[in-house]
Every structure is written in C-alpha cells, then in structure tokens.
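Form predicted alone, single chain, as structure tokens, below.
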Amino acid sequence: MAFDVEMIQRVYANLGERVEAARQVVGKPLTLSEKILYSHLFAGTPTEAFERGKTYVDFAPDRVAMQDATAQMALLQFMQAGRPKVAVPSTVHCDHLIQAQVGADEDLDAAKNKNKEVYDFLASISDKYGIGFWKPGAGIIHQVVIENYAFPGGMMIGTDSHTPNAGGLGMIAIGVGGADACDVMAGLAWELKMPKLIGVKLTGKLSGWASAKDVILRVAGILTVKGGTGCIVEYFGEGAESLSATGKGTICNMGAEIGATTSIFAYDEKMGDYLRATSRAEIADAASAVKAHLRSDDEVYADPAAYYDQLIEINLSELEPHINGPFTPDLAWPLSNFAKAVKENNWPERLEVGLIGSCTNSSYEDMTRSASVAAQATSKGLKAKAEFTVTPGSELVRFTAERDGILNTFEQIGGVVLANACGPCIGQWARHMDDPSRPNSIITSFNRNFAKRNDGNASTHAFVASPEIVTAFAIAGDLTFNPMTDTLTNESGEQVMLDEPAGIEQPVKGYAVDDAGYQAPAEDGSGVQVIVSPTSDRLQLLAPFKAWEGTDLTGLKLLIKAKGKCTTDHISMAGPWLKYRGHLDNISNNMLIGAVNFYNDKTNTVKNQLTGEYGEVPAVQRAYKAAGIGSVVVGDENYGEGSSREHAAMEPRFLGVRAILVRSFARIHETNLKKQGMLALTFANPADYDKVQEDDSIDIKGLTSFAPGVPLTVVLHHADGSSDEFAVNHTYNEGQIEWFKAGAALNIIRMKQAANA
C-alpha cells in the first residue's frame, strides 16, 4: 500500500513553482539536490540563494523515521514539547533490540519477552501521538522505509545515520539526532548548513562479480571516512540509470561511512519499476509527471565540473569487486589485490564467519544474487566452510524469499537465517567463540567494521564486501580466495570454480507477505496513556537540563584526552547497552568507555584529579559532578563519526561535561552536542591538542559575548603552575547560541509551546 499519498501529492504540486523560483534566485541551472533542498524551505517559496558550506538554512522535512533504540529518547523528549500529535508523518521501527543468537524465531521471541516494557512504551506513545508503529520482526528501518515511505523528490530525516538509504528512490534523507526529530515532529524548522555537492558520474555498466556495493566501497576508498563531511553526494550518468533502485539504496546507505550528509540518485525507470513492484504505482505515475524536476538540469549533466564542488568519475564496466577493512570502512582493496594484502599484513587468513543482509544489502536482488552462488555450491558438492548467517531486511523480503526457495538454498549450505533486524551489524550478536581474545576474521555485507562493532571483540578483523562476495568467501572459508580466478576442492576431491552470480531485481511472482508488522495509530490519541514505571531500569522520564549560568566557565577538569579514532561507538557503545537507550542515567555508565586515553593507551581508565587515582571514565565524571565541578573532553580528528546516536551527546551533558574540544567533528555529533546545550569547540591550531596535559584545569573565556564567527579562548592551567592560552573555534549561529544559553534546544521548544498554549 502507499502511505501518505496526499502529502506526496502536495509536494509535487508545489515542486515546479519552487524549483523555478530557486533557479531564478540562484541564477544558474540547478542540481537535483538543490531542487529538493530549495523546494523544502521552511519559509516556502525560495527568495534568496544560500552559500554552500556556510549558510545555515531552515528546512521543512516531509517525514520523520525512528528506530527503536533512538526513538525512546526522541519520544521522551517529544513528550516534553506539549503537542497532542506529531506535525509530520512519522514512524517507529523496532529493529535494534533483537539479539542474534540462535535463529529467527527463537531470537524474535526472546527479544519480545526481554524488551516487552520498551516495545509497549513505543507502541503506546506512537498510538497517542499519531505515529506509525512497525513491530519487532517487521524489518530494518531503512529497508522498510524504502519499501513503503521513500518517494522521489521528498525530504526525510531519521534518527539513524543510514537514513540516506532512501536516496535510492531519489529522496533527500538525512540522519539526525533525536532532538532534531523532536523539533520536526513538533512542527518547527529543521536547521542544516547548506551542504556542498560532490558529483559522482557513473559510466558503463556492472557485470560479473561486480555489484552496486562495489561502487560505494570504491568511493569510500577515494573520499575516506571524512571526505564527504558537509556534502551531499549526487550520482548521475548512464551507469547510474542501469542500477536497480535497491542497488542505488545500498550506495546511498553506505555514504554515511564517508561522512556525507546524504547521497542521492535522480528519478529514473528503475525507481518507477520498484515503486510499482511495491504497490505504489500511483506514486510512480505522479513522479513521472514531474520527472524534469526530479533530476539535475541538462546543463549540469553537460558540464558537471561547473556545478559540483568536487567531481569523481567511475566506469562501472571496469569496476572490480572490493573488500574494505579491517577496522575502518574506507580501507579499500580491489579483489585482485586482497589476498596479497591479507598475507602482507598478517591478517588471519581463515574466515570464521560470513554474514549477509543488514539495512545495506538485504533486498530481494541481493538475496537472489547471493543465492545463485549458494546454489552453485550445492550443485558442485561444496558446503560453507565458515559459519554463514543471513539477515533479511524486512518481512516482505523474508516472506517472498522463503516462498521462492531462496532461504532454503542458503540453509542447504549450512546458512542460518536470522530475524528481520539489525543484529550483528550493530553488535547485537551473541557470537559463539572459544576465545574472544583470539585474532580472527569475519566478512560481512554490512556498512561498518570498526573494532568491536559486530561482536564486541577488539581482535576481530571485520571486512566489508557485497553479499555475493561474502557468500563465496564463506563457502571457501579463506580470505585469500578469489572467486573470479581460483578453484575449490569439493566433497569428491574435484577442483571446481564458482560461476558469476546472477540475480533478479524484482520477484517474478511479485512480492507477498501475510503480516508486514504495521500498527496504525489511533485516530484520536487523547485518551491513550503512556506509562513509564518510576522503578524501571529501561525507561526514565527526562528532567530539563539547566540553563547556562551566564558566566565564563572556569576551573573545569580534563576528563579524558581521547587518542585517535573516537566514534560514537567509542563514546556510547551499542550491543548490550542498547537496553538502556530509554534510561539516561543508566546508559551514562557507558560514557567514553571505548575511548583510548592518550596518557596510558588504555580504555576506560582516566585520572581522577580529586584523588590522584585512576578510575573508570563514568565513575570519575560522576565524582566531578558530585563535587559540582565541570569537565572537558578533548578529542582528535572527526570526533563522533559513525552512528547518529544522540546518547553520545546526552550522556556527557547529563554527567556534567561542559565542553568537547577536538581537532574536528563529524557533522551529526556536532549538531547533537549543540542541541543538548553543550559547547562543541575545535582547536584553531590543531597542534594545540598537544598542549593539553593530564592534570590540567581549564577555563573557557568569551562566553559572555558569545557570538557567531567569534572564537572563544581556552586557558590550560598546568599542574606545575604554568599555563597555555589559545583560541578555539566554533560553528554556532545565533539560534544555536540560544540553545546553549537555554540549556538545550528542547528547553526553547517547551517555552514556545507554553507561550502558544
């Protein structure tokens, strides 16, 4: 079925007028991204041009999507806003809290029992405030969204960093923190710095073992984990039009790994085919009627270098399958070079587990291509030598794949089908290992492979590839195997080769499902009661953060100087901690426990300046809070990359950290810090990072005249009586400075709602 058809029709009704107005104010032809951005201004019809990378702009997204781990905090915040119903169509998807342990049915039953309190809370609060609710087992948020809600030319925000998956259907879809989602659901503008644009021209056509996944693996190798920061990546060219809609979604999904604001493709026949296959023919027809506005202007395609801030060109006909990793998603290896890299770097050659699925690669097309490889193994007398797991992206895909015999094909080579949920991709994996400290290798079709990401084990070398490459490697059980050139020994002792994978984009018999798992909200939620037990260790109502005291901050203690990569997984781990996503006090006990302390190269052990002793990071910070002393966290480059989880900002705020001072920030995390009333600061001179000492007391000056574009001053008071003073930069605009002064953006929302009541 098609959801929110009237809203989509309104978007298309205004599109032509707004695009033409934008073309006039910008004064030149427009890219697709610019057309969608300018047609979604909170003020309506464009009246001025905005400078890319500099101007903050207020937008009006069409919808909001939330997964269950982040929805808890987002909706706890929304409860404080005072509205009777969400202002835009919104959904909650229960996909993060299901642990992969045995198999789909058993794991889903265990999750429903273990998480009943949370699921009941999310179901009831969704019912009350007019939010669509997708039950546990319905599927992974991004696959469900592309199957049901994404539409060409729309704008969506979602409380998960892989929200850009919807770009596969031509939608600007951006990952945000729960506070941003709360703003939009409350009817307020959503603020974003006008993104820069990276154009990726795709020529040629994929063939053989190469897949859409290899496009983004290659792009990640080119741009690195921060090369897309502050940018929208826009794909175009005849190569782009040859890719399926879900293949496009895979590419957009993993754009989060290069730090991109989002990624997008222009509307084409492949998107129309997918919309029709998923029972949305009327949306395909409506999009086709405004197709000229759902692609860049012809002049842009004729001379792309003149319209994009950066241009990359990839010939799909020459693209080789890639394997990225370990420990970072941008370490890109062409398949032909991978075996050599494994040997030269002494990575464990024996592959222990291959995992396919996740929000990135769990479409019907992905399943059929992988199954074609698995079927060959059966016919040629091969079994998977590594453990092999399959995670369908949604109940629609799972049901259809089971009907068509695809899941049975995987099971014949020893595959285990897991629940329609995130599972191992986000650390929800009860992995069976004899020795978790033993160096080992796994390969996945997921999107992230940071240390400890999948199984919590720092010694696990995780690699990322397409589902069909993962399947081939699982059959071989060997990372030095190249399915394009190498043979395998079958059960009869014969040497056999795997043929190229083959798949189909849409099921021949059409999609089918008995129960997709959707619960519509009550027409009138005023009588629905949302109950949160005061004794719960899973859910906790929020108390507002205190407003700024009106003075400079002095006498702050250094909590930790983080060394090297510090992602949101390091700041607020997932895995077993996901159960506390709705309880700020309890989840704060994981704050920065994964960050490496610069002074001892250890995790979760920092010096308590009040006692001189070393302790766990959360415990030391709680001691400072109890003593009424604020603190500062110092970090390195791209601090806060990875997941959108706002808990990584809320935990330090809750425990009394006053400022995060780093060499550079990842976009979402910087915004999350601002939303929670924190100071997000960067060294004006990155070398000043080296001046910070373990026993420092820190002053932050200039706050009484806090203004956009004006640096603040940090003074380090060292234990030997000396001091260092230097400038620090910030990107706060006037509205964001008001968030800081009020104590949080939510405090301003609540005050405005009260004034309008």
The other form holds:
Amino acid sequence: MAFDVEMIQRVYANLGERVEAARQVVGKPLTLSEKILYSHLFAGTPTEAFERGKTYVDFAPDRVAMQDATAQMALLQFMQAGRPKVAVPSTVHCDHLIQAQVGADEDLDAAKNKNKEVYDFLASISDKYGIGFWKPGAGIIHQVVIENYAFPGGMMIGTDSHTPNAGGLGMIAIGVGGADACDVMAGLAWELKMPKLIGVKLTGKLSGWASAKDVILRVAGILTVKGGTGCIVEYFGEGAESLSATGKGTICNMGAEIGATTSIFAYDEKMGDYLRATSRAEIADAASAVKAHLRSDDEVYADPAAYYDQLIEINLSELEPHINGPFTPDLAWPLSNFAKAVKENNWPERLEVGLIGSCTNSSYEDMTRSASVAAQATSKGLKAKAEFTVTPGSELVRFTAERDGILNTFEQIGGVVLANACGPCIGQWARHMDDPSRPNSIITSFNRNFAKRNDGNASTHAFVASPEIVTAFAIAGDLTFNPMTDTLTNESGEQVMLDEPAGIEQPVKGYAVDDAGYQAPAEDGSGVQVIVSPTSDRLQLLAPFKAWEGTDLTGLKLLIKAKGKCTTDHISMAGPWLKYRGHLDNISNNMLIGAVNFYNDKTNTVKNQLTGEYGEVPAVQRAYKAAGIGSVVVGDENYGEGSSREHAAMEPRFLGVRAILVRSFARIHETNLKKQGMLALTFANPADYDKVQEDDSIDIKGLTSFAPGVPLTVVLHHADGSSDEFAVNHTYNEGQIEWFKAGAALNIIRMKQAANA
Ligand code: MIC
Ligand code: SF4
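Let's see the other form, the form predicted in complex with ligand MIC, since the form predicted alone is already up.
Below is the entire complex, every chain and molecule, led by the chain shown above.
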C-alpha cells in the first residue's frame, strides 16, 4: 500500500532550490503555504510571482484521492480521457456507501451486497488504471490518507471537500470536483487561483475539556461559513506546536466549513511522532532534514501581519469547549453560554443521540479522551441516557482501539460501534425514531450540520462538538448539561461529576491491524475489463456534453430563484441519492429538490412556465429540455457551499440549465460548473437579485465576445412586457472560456489526447 518514498524524496530533493527561487521572485520571506505552492508549479522552478486572489496558477499535485461517492463520476470521466494509466499516485476509498443500521459487521455485509456492482466497478477500474483501492470497511478517506499518504510539504487534491484533513501532516491538500481529479490523473496541470492567506496564531496550551476541535469551532464562529473563501488558513505559534498531528488534522478538516481552500500547519515534532507511530520513520527523517523549508521563514513569524492577508489570534489557555449549531457550523457557542442559548431558542433540550468519530475526529487520541469520560460513567454508576454511536475512521484505529479495550469501554455505557465509514455523517443512517417529524436534538463530533444532513429529517437539530463533549452530553442526555460545572444523578441517586478527559496521543503498544483493507492495482492493467452494465440503474457511461452553439443565449426560462442557503446538499442531496452517484440521468432526479423557491417558500415546487402549473424541479426542467428550451437558476450568497460533489454541477448541465446566476459562489462549486461547460455568473450589483421575477424569460448577451474580466449582460423579460437589463460578472480566464466553448473541460482533454495518439 505503501506511501511512495521515492516520490516524497523527489519532492524534497527539489524543495531547497525551488523555495529559494520563489523567495527571489516574490522578493520577500515566504510563508509555508507559498513554499509548498511555489515548489509544486507545473512549469517547475518558479520564474515569476503570482498575485494572491488574482492570478490563476498551474500546479502539479503529488497525489489524488477519491471516495466512492465521487470516484464513480471522476473515473467515468477519466475513462473518456483515453489514457492507459494514471499519471500520479491515486487512491479510491469505499466509505460513503455504507449505511449505519445495526452495527459494524452487519452493516458492512449489507453494504457489500447492496453496492456490489459499484464496488466491482471501482475495484476493476482502479486495477486497470493503476489506482490503489481501499475496500469497504478499510476506513474513511481522510483518516486513511493521513495514516498512509499525507506528508509534510506535499500537495494533493481529493474529490471530497474535507481533503484538507491532510494539513495536519503539513500537506497542502485541496478538495476538488472529479473533473479536476481527472485532469491530474491524466497528467495535466491543475489550475487554482493563487489563494490569499489567513494566519491563525495559537498561543498558550489547551487544558481540561478543551480540545483541538474547539479551535476550529471557534474559528468558524469568527470567520463564518464564507470567511475562508479563496484562502489558505495557516496555523502557527507555540500553541500549534503543542497540538498532536491528528488534532491538527481535525482543525484542517473542518476548515472546509468556513469555505477555506485548505488549512495547514508547519512540520514539527508532533508530526514526526505521528509519522513514526504509523510506520513512516523514513518520512519523518527525510522531513526533519529539510525542516527549514517546511515552515514559514522566521521573518513571517516575527511579524505575521506583514505577510498574511488577515490575522487571527487565539489563546488556547483561555479557549472554552464550543458547541456549534444547529443547522450551520458557524453558529458557535462557548459551553458556558450554550445551555442559555438552548433555552432561549427553544431547541429541544433532551438529547436523543450522541455520535462520535468520523473523518473529523476519530484519532486514537480522540478515542482515548472520549473513553476516559465513558469509563468514569461506568465507575460512577452512570449509563448513556442518549443513544451513543462510535464511528472509527479506519480499520487501523478500530483494531487498535478494540485491542486496547477502548471500544469495550464505549459499549459498557451503551455505545454501538458502527462500520469504519461515513454512515450517519452523510445521511447513511437508518435512525430508529417513533416520529421523524418531531423536533429533536442530536450532537456529533462530525463537521457539518446542515438541515437533514445526518438523518434526512428537517426537524432534527444537529450540533457539532468535540468527541469528549459529545460523550459527556450523551451520558447526560441533556443539551443544557455543562460537564465542567454540573452534577449528574447516578443509579444510586447520588450526585456525581465527570472529571476532565485524559487521552493518549499514540498507542503505547503501537498501532496494530490485521487486514487494513488495501488492494494494489495490477502492474499492467491493459487486460483488465471495466464492468458497466448497460441496464444498470447505478452506473451509466457518460456521453460528452454539447459544444456551445456560438451565439448569445435568448429566451431562457427561470427554473428557480433559490432563497437563502443553497448548499450542495440542497442542489444534489446525499443520503438515499448516494446510490445514483454513478448514473447521471438517475441522479438528476434530485436536482435542486432541497432548494427553497423564493416565490412560495416551498422546496421542490416551481412554476412550469410552459403550462403555468407547479411541479417538481427536475420534472419542470425535463419539460423545458424536451421543448428544447434552456433555463437559468438564480441563487443567493455562497451558492453551492458544502461538498465537492460535481453532480451538483453536472445535473443542471445534463438537464439543460444554461447558467447559474447568484450573488456569490463557493469555490469548489464554481469551478465544477466551469469544468462542465456551464455559465457561472454573479450579479454585478447584488440588489439585482430582487429584479428577477417568477415568469421571467432571460437573455444572456456578450458571449460572442466572452473574455476574461469583461462582464456579460442579462436581460430579464417580465410577464407584464417590461424588462430589466444589468451586468453580470464572471471569473473565467482564457482557458476556462475554452471549456465553456467546447461544452466541458473534458472535451478539450479528449481532443488533445486524440491529437497526441
Ligand atoms: C460530505 O461530507 O458532504 C461529502 C459527502 O463527503 C462530500 C462529498 C460528496 O458529496 O460525495 C464532500 O464533503 O465533498
Ligand atoms: Fe465522510 Fe462525513 Fe468525512 Fe464527508 S465529512 S468524508 S461524509 S465522514
């Protein structure tokens, strides 16, 4: 399975020279992010400086990681590129399609049965193209990557928005759509706008109930879900050095929730410890030898304000545990204010389920800290009053935690250990509830808590916290409980308190695993058959999207004007729909069904302008498509925030939507739209959103002279005969305009590949 030592040595061999060249062209000391970015230019040694937040840069990432729910579409696209093998080390991880129902073993067996066709497809396509395959049960992509592949100073992309988890090991790891992964696997450059940099200085040291998770919960409160857009968040300071590598990973992981491009920590002893504990001493040694290049220059640390575009300082010694939610991860409550907030907002006080683990929080340290709380419950005569589930992030963690009696400690208070998979984090949860419409509260140690995310129920109030806080709350069964100040009544009627958690960063006896679940690809995969049945309802080979017709677009219908938050979960829901992630036609039946229609405040009910009747969004759009009429989707701020799933861009493209016009976009989604040949436009004047009316026909003008930095024009023809005309902005560069013209970026790759063949 092994990490690619030679590749890492190559990166380190070039590092010194490239960093020095970058320092020359930039003309000042460098931050860590700049060092890594400039040493991964597609063109090799840096010869010019790039303006942050402005210039598009071509990069050459070292690795690609994909999870099963996004890999299907990524690899269906890769098949079209016409290459015999992937150009960089790549892996597939089977984690998203396992539903939590009863417990680990039964659920894993059920998933293997139910998803056989998809697993067979992923295994065979991996085998053919030289991709490492992690079987169902092996673990969640980000945990497996940090345990096996992440390395300080490296750069990777992954088809999942929480790819930045690898920043815990000092890697620039960025979440992308499958089409981007496809480019890199095809040996092409990967393009990104040079990110801005947010510095977070951590002083002091964590103590008591506070943990690494609380750092990011607090940062999310400060920056909000949009605050990291277009930025890399770089953590530094003595506080940073005191955090374990996996704690750092948790912080970087959840940077996705503030829209950050990625987050990162400099190489330090804690990373060395983790690399050694996970059998990668060679990498620790190699990294130590170049450690000056794996941190910012001293001048940066001495005067950070001069080098970062924004600077935040957090004193870990004063940091309280936080609980964020409900419904959005940036609603941050310090523990001491939380009970009051629960009461004032009338959130259901009774806690029904506490869920720990996931890719965000299932390190050995997390497990031991939570287990120390659970063990006290047992010794003090308490049991978990709420349901309590534990999701290990990988088989390595699970096996080790079982050996060390940790899982048993959870089971003693009523905990149920689920499969090493996403499960309840992504709606793969058969929750046992009398009445799903009843307002209720759950708390997780995961990262996201948008409405319906965990169990599909809009009435579930989901809160996010550290695993030790979740464990304490599950024991209390009450959201107004504060483990730092409150007592609980035990089985003998006595008042008892929970002591502060205590954990161990690395297992004393070392990590252990029987079968990690890895399958290496064939040396020569040319004879391997990739199986896609033509009658499958889960997999469908792709047909290329049509090229642009060469004219302005006129007479488009407004499909929906989405109101408020419209995340990728609203655009292409997960949960039950994960099943169709490899079948574009079938999954398109979920397009925008979660978005709220501005005109009637309802979901999945929009006016069909051809009949005047209201129908479901996908059905109305299919009616436009059948009539040969294009349409436009209008949205609000941060449209498409959340996940990297490109289905949210491919579905509208496939069904004939021509433009997405919003107040602002989330980065990954905007790129996904561009890649698929869709027009991604923003109102030059955000107030023009209000001019859009339900019966509008829409023209988009200026496409024949479509050029970088030049706004396009939108004309709204209202039903009463009046019209409005205004400018709309875009961020397409030359190359991206070519994608639009060709119908999709992939069409260009295919043409190039054919020309080379
Ligand atoms: C998520 O956490 O929302 C997911 C499911 O992992 C997604 C990817 C997906 O939609 O498949 C993500 O974060 O990118
Ligand atoms: Fe899986 Fe949840 Fe992590 Fe996404 S955030 S990779 S769904 S565990």
